[in-house]
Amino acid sequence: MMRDRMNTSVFDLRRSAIREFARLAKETPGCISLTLGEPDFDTPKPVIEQAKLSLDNHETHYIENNGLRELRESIAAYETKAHGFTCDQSQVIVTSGATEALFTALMGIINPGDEVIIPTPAFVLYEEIIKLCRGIPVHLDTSKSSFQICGKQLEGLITDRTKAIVLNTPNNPTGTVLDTESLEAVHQAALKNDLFVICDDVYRQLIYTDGYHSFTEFTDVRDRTILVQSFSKPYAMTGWRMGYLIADVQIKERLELIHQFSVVSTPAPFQKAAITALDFDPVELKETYVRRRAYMLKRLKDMGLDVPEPQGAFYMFPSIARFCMDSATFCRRMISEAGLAATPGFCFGSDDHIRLTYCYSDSQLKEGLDRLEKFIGMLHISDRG
């Protein structure tokens, strides 16, 4: 059989949750669809200008695999000067995206059999890599705790197989931000056990509260910590599969190996565009999507629906665990009864809530909204009768 001449954890990969039901919605005429993490915002019009100086340039041939120097300096210029990571251009590599950064640090670091520690609810790519990388996924519940990770019980999952801690923050599907406890919590856990933090902090530029803090201010774990970074979300460039990750130069050397030997480097005429991308000031974007949540999390508490109040990104989390159905034939139904898509939580690690996305714009938030009220309006009908 096929199945037993190819690569046996192949097998074991779940199809993007994301992804399926976006198509769903794409195939079902009129659907309304919140699903895709998609800013709906065009990229600034310098990094686009920019993109096309280096093309009339001729600026199309092979760079440095890590990236062009001039960008890898102005990403450690950005990220010591914003965020305090004080770093050097001799640590960073530039990668496809934030996802193969990921990929990246976690090939990079995992053994057969290794653990690896996932808060959920978490983005379905983590569990999906680690399991290609033969690792195990690992999952830390912190549906109980607010969505912050409790010392006690992360210790608790912590065995002599425990490779490292994935860490997104604001999160991905909740909105949630790690509060210094949880932070102070992976910490300590990672000095007593020496494991490796893996920083997803894709969304840190879309912050909504004072008070902010990323794991990367622990200076005595910098040696096994490992920041993954994205221009897609910040910046409305997803499709240009532009991100980074930062690590200590002797784990960086060889990830970089992983990185050559994958994608040999990223599109030469994007890298100037990335710099330009560094001085862009997202405000207009963080103000917009502060009203928009503002504008959904009224409207989904008036629907009387449990929902998380996300402090970042552009994601909210209720739940629909009183509707009793899971998740997956909850967005099902909505769908074809209601003409809405979201994205069911399940993916998340999360069976009792479904995600949607407010990057969309205003007209289509409302719309989306007023089904999703009806499509509830229906369930309780039929609930009554």
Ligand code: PMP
Given for the second form:
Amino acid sequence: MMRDRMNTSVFDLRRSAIREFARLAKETPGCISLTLGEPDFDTPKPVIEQAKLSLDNHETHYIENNGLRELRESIAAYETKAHGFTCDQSQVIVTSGATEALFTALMGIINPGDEVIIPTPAFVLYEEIIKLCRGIPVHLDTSKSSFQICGKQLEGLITDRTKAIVLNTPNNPTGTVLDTESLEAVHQAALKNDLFVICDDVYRQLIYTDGYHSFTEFTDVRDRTILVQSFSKPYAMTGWRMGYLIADVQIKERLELIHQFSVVSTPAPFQKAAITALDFDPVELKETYVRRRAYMLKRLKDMGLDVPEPQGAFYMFPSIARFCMDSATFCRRMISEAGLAATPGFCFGSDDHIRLTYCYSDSQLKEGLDRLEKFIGMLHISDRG
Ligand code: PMP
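Return one more block: the form predicted together with the named molecule, after the form predicted alone shown previously.
Below: every chain and molecule of the assembly, starting with the one above.
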């Protein structure tokens, strides 16, 4: 059997249950889906026009592996100006979305048996990439500390095999922004134990409260900080597959070889379009999300659900603990009995929650939340019966 001769780590990989539940919703007639983290906006017109212009100008050949210098300079200028992360184009690799940036970063630092700490609930990608690199994912449960990182708990997980920690703020699936105590705890741990800190900040432009801080603000650990960014969320460009990573030059010079030998470069016609995207202020998207967030939060609270108030991204993560059901059963039943799809919390390492997404139209949100209310009402009645 040739299958038995494959790289054994591919057998540890799990298919994304997020996609599975989105598919289930699609196959169920009339089902409303609040599952996918995909903006329901179109890519800004000037970005599209620039891509067309690049095609018309025959900018369709091989380019620098790390991305056009002009784009890398724009990214470095943008990070410095918009986010105070002073950096230079020589530190930037333009990647195929944040997904490739995460893969390249983790592949570049993990030796077999190395441990990587993941504050959990977390986006599924980290664990699967770590396993593929023959590393060991170590989950730091944040559910008992309002999804913040407790310094003592973090210290307790560090061993002589700990290589890195992955931070995601605002977080997918909770929408939580890490507070300064959490960031300081990681800062101290990184200093003391020479840990890499991978900052998945893909939702940082979608923040609805004051007081956001990124780990990249710590200037004394720049040599071990790797920033991962994406054009997908703020500019509604999920299908363009454009993102980037920024690292210390010496680290980046090795990471770029992984990128070079696997991806070569992201598509040439999209490079200048990405520069145009950086000029776009996603204020309209944000205003819409602020409104939808307030609506969904009020509806969930009115239903009596325990839900952390998200400070960013476009997700809500209400608890379903009181329904005494695992999250997959809850979501399957909700699809078949109420015609509403959500993503079960187990996908993110938290089986007593579900994830709802509010990047859907107002009418879909209203109908979806009406159905959730009805479903919960039904569960209460059957509990009593
Ligand atoms: N990180 C997080 C936290 C995400 O939610 C996503 C996408 N859902 C990604 C990374 C990957 O984004 P991209 O489309 O840029 O690959």
